[in-house]
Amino acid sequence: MTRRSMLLLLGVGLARPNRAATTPEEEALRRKEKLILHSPRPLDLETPPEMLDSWITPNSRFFVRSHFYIPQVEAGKWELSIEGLVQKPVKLNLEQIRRMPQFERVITMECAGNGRSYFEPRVAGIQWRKGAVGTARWKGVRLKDVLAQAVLKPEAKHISFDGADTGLVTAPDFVRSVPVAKCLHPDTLLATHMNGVPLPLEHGFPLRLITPGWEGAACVKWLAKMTAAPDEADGFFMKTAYRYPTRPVKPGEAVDAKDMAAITSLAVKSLITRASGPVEGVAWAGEADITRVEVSLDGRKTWQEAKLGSDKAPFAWRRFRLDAKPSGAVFARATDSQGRTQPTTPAWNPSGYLHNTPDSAPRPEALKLATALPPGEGLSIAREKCLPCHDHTIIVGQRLDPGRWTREVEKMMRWGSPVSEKEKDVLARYLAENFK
């Protein structure tokens, strides 16, 4: 075993000298109740739709999306720095932030990849079904109040946000940027609390950016640094990932990153949480309001308008209910204040973002993944070169064609995986034969 391989193993805890010690991921799993596990480390958990049966999603039921491992953050040593195009660079500790005026907002958060598993052809990434979404009461300080302390220079048009999590080996740091106009919105928060308690570690303790109505990746966790700049951040997670085509594309068509724009607001969408008389669910639309939800009880032949729940807030989902007994396949579709209605056919994109066709019930069963990688040529390479950084579940959840598997392996090689050119072909073939 090389020194580099040993360091990788130590990094994921496979060679911890004291196995009784737990990782943040293991601690988080103990707090979550019966969520769908896509990956234990990095931790990715999905909420079964039937558990999203309230306006506020309890922390124990709230989905978790992680790009890298959960960082250990000591509240007493943590600080937030604001730098770049500012007149007065600022550093704030947690106590200083808590002494500032506090605000609470009810906001729905959804991963941009929610629904990815329903795209055809299949695309790479966490194979979310429907439950990478939730609504919480977020409490903290307004971002505009924090920026006012640093005083933005006129040429500052974007703020980049960097958390305490770091990429593995040579994987790029997770940095997202947000236009200043959105940063100055009075409902954009730096949250310290979630549903009345300090942020759980898996949800970003001690500080998380909340960009209301925008996709979840823009809500950076474990926030440690903000940088004012004239342009959008140029890292991988802005220039390549979380981008959406600026033109219609055919299913399966590749799109150059320069022909895409960063995803911002969420699409109009509905989710059925109960389908056996009455029909119940939730609907949301990012920065817009839900104005109508219709339900079909006969396989989309006819539609009836559902009653919207009384609980409402800007940027939060609305519950809906139809007191009727289904006679066939049940569907729900929502319309928002911008006049958008869920489309019959999803707009295909190569990353599987913003799937939002009318929701259907009954739903497919929860993912049932293999408990280990199957035998075959390439297994030893996968074990030695993939598993030090990824759990097997994130691998077996993919269903990609040979070309897409090759591109995924090449990406991992760029990010530091010690796979040789010769091993690349063997590994890609092994993955394509077993997970297609």
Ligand SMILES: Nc1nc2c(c(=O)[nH]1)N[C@H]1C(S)=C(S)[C@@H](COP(=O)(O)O)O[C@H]1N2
The other form holds:
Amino acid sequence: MTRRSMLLLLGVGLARPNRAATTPEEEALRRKEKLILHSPRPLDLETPPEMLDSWITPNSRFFVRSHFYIPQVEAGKWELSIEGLVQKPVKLNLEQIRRMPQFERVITMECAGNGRSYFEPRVAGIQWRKGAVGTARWKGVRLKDVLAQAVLKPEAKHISFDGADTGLVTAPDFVRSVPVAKCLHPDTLLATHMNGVPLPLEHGFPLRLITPGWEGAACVKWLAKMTAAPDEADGFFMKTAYRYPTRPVKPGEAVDAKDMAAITSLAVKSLITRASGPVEGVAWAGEADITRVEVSLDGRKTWQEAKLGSDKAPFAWRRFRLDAKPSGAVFARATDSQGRTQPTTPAWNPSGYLHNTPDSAPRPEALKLATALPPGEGLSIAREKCLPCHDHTIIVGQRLDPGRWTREVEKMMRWGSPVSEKEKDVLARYLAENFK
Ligand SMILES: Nc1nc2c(c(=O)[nH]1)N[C@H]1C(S)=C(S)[C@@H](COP(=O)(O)O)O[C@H]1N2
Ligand SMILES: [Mo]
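Next, report the structure of the form predicted together with this ligand; the form predicted alone has already been given.
Shown next: the complete complex, the earlier chain at its head.
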């Protein structure tokens, strides 16, 4: 197994582009303004909240979340296939999709991991601050119109969506499923355009799923295959990742798989984008509507109602504003049409999803990213067995206790890092000493 991993890993190393070639990630970075870089490849970029100062987030500012490398899709050869529990399996090309009725919707998308870096104890994963969220004008076809061509069988209860990206070495493929009821919602789209232009490669060219109001992971990019099935999809990205406890959990507590369920709709949240006066921000609530945003200028003793912006759409955030000249900390909290309001303490959970609490400015200090792996006994192992798939950036952003570092190294071993048992201990100790 280790030998096989080593050979496969060598393959990844060789497939790495030489200096002359540009990767899709490098091209994507050129299209972006200066965002927070969590990882250059796989590409993970976050928008600093002060750049989220418009109702529509320009593509150059929109956050990027990718588990694996960006696949290069040739538009002319690309096909979407619809199979599984359907009466007529279909394949559609881009031209056929362009000829179908087109719809445009303004929809906010947020990564379930947004805010992860504020959880205590810290958990592994991209250490997002507050800006893994954005709002775009998505254009494309209704998913239900596409499904109507294939005719779902009555036993079909979930559709699984697979993009053209693949897991690296032995890492699992990114496949997500969505219940049929959500797939048939008239605002659930297969989008070809984002803010008036064809989807940029990093955002899923040529076609992506948009599940309005749901966490970003349900918006599968580079869509290539849909499979109708009786159950939720199997696989790491449905059965292990993106699950949330169904019962209250104490910070740091382990949670049984049977007490976890797939995340669907987003929570009610607010984000301050300007605190110097006037106070401005955005607030969203997944499938619900924002009804109120309040701002506190006295450390949450009293709250004043902010004015909501006139731009609105069913699954899009609302801007808010309070004409005031704050002299100290500013807080914002949102309430939605389901009567939900932001909780005062964030609900810790094992993978650090759906972080939520009234937003504050200035924010608690976010993690500083180290610039390199420091010297130490584990450095040569890390160089040889960790850096072929991604650089140090994704590693040095983590702050984990020794147990969590060991589990992280074990995860990477399952994903194809050929670390031996002895090296595992050395490496986990090295990482835990430097990144705690
Ligand atoms: N095929 C594929 N689709 C994907 C992902 C991915 O890694 N592969 N990441 C998901 C996650 S976790 C999020 S939050 C959104 C991010 O979309 P964006 O990069 O356009 O902002 O895409 C989702 N779709
Ligand atoms: Mo995400």
